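Encoded as structure tokens, the following chain is the form predicted on its own, with no partner shown.
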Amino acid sequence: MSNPSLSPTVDALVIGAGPAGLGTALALQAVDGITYGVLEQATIGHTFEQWPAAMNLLTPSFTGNAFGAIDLNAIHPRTSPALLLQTDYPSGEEYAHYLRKITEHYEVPVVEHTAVEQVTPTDDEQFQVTTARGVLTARTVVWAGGEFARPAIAAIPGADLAIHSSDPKAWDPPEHDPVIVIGGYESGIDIACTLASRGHQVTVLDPETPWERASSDPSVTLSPRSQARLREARATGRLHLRGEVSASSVEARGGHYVVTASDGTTLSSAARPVLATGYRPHLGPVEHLFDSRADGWPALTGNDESTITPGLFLAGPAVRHARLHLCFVYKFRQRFAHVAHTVGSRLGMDTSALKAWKTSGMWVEDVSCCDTSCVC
């Protein structure tokens, strides 16, 4: 893919190429008249790239666009991972070759290899952005720079003698050697039912029993192919559930790792504990032009704007409103839209385009309308 260079001056900078960033710069792509482009630090796709041969999307990929039913990975309201892939649940690599295909369809412009060193408002409302290839100006800034480069760390004694399961070494420890898995979400079912279908005896370690959670908001409880997955595992024999209690401490021990449960009980493996506790929001040189909230997720307002500094957004797994997390790529790029429709506004520009991504269920404007509960 070609390299192409950007305006000194844009009215809209992307910073990063993962689904997020660039399913905004194809919204903004919408907008009749704006300059626009994308800055990757690595490729484009990359996160992806570096996940664990094991892991694969948690949603399923299905054409059904013909249909208005959008696949739930697509990005773009006319496009399709499982047309394109021929797969209902992508790995990490086959999602980075639809993010590569995508942008060279859409002829995105996506500089790669240049990474923002520094993002700073001017006084004529404006920011400055500097990079290692130099300073661009931009009206506005969306930072999409994703969650998987801040795994988040266990703050218990000992935490750095465990792995993150983001690392592809947790995914492949020592034959035979039990794992025990600290957190019980996600992530956590995921890696332990691969080890354990591989014939590792493991163990789960989560106060908040999320196995057992039953909810229609798939964020908080876990999705109908990781349950699934979860009984085979279980039926096996070689996997362990331990709810209502949490991971106290890890330590070396002769040669092995020794995991204490907040109950007192100790477990030991001769393999590093997996810590499966997810990620944090990757801000990088914009974290101090947001503020935070309680939990210590980013403050945004109504717009997914920083509600510290107008005219800097986030899209991505790190927006979130009041007890919504939009951290699936179907939930997150209901923003896509809106945000493009409100930098093009105050532009005065037109964004009667973005009508494409309302009518194929890609914008939802007010996310109070997503807290919703099923009857069964």
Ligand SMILES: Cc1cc2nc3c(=O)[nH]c(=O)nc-3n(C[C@H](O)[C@H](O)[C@H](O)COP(=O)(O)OP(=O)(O)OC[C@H]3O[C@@H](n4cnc5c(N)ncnc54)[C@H](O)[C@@H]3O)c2cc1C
Second form
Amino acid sequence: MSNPSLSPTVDALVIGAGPAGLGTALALQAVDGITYGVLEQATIGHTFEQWPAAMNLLTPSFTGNAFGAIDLNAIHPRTSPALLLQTDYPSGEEYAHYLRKITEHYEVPVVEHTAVEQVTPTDDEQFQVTTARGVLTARTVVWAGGEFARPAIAAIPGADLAIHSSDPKAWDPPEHDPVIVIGGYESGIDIACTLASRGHQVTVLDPETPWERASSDPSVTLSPRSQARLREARATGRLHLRGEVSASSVEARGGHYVVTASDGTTLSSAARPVLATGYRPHLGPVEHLFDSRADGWPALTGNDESTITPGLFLAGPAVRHARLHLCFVYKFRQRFAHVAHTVGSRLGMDTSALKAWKTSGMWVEDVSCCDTSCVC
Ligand SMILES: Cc1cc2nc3c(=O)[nH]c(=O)nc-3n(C[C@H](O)[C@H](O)[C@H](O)COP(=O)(O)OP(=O)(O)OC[C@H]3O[C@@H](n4cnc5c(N)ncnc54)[C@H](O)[C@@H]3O)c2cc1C
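What would the structure be for the form predicted in complex with this ligand, rather than the form predicted on its own?
Once more the chain from above appears, this time first in line as the rest of the complex follows.
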């Protein structure tokens, strides 16, 4: 992919070329006359390229677009990862390919290998954006830096001895070794099922027993795909789910790792215990420009804008409104058009082409609409 140069001053600058940043950029493209661009520290879809090879999206892709049922993993109303990739649960590498393809097709100006180091609001209500390759000025900034760069580490003694599930090494323990997984939501069940299918004895600890939860919201309960995999893994007799206890500590003893559970029992393995404890929002150089909610997530206005820095927006799975968590692509994509419309309208530009997002069911304006919480 070519590396376009951006003009030194743009109306809207998006930081991060994952699905959230690219999806927002594609919506901005529909605003008549806007100048915009995307800065990416690595390459398009970089996070997905880093996914352990055995990991796949758990939200299915299917080409229902012509009937108004847009592929759940699509970030533009006229695209479908299922159609492009010919698979329903893309791997990280496959999804990164989809992201690269649509960037190319729609000629989204993405500058790769350009990390944003500093974002400074200026007196004339703009932003000075400093990168390793120079300084840009933007009237609006959209932070879309994702969460993968910030794994959540359990606050227990010895947590540093364990390995987070985002690390490919966690998916490749020594052959036949038993494995202890701390956390039983999507990522814990994902790695546990994969390792059980390869012959490992796997024990999952989670006092909240997410595998038993029933809800109509796939963000609260395990996805149907994970439930099916769980049934298969349990049938092998190698997967042990312990819902009554949490992990209290991890210790290294005589070449083994010992996990002490909250009821005082211990589990031991030669393989490093796996922390499947999720992620936190990665706000990087804009962290100081957002206020925090009581739960530590960024405080946002109803337009996904920082409550303390006008003109700075957030896109992606860190967007939360009350108990609404937009953690999956099919959820956070509902806000791409809204942010683009807000930015364009403030600049007095015509945003009517964004109607295509509305008619495709890809634009939720009112965030009080849907009350869900999230597990990934
Ligand atoms: C393990 C896991 C599994 C998931 N599975 C699913 C699923 O099955 N279905 C689903 O819908 N969602 C899933 N999600 C949730 C969500 O879709 C992903 O987190 C997705 O990657 C979020 O997209 P994003 O664009 O916000 O972030 P990312 O894809 O992480 O993109 C962020 C980009 O920002 C760049 N960046 C970061 N800092 C800077 C900087 N300072 N300067 C420039 N660029 C920067 C990064 O290099 C990266 O390319 C999953 C998440 C995780 C962690």
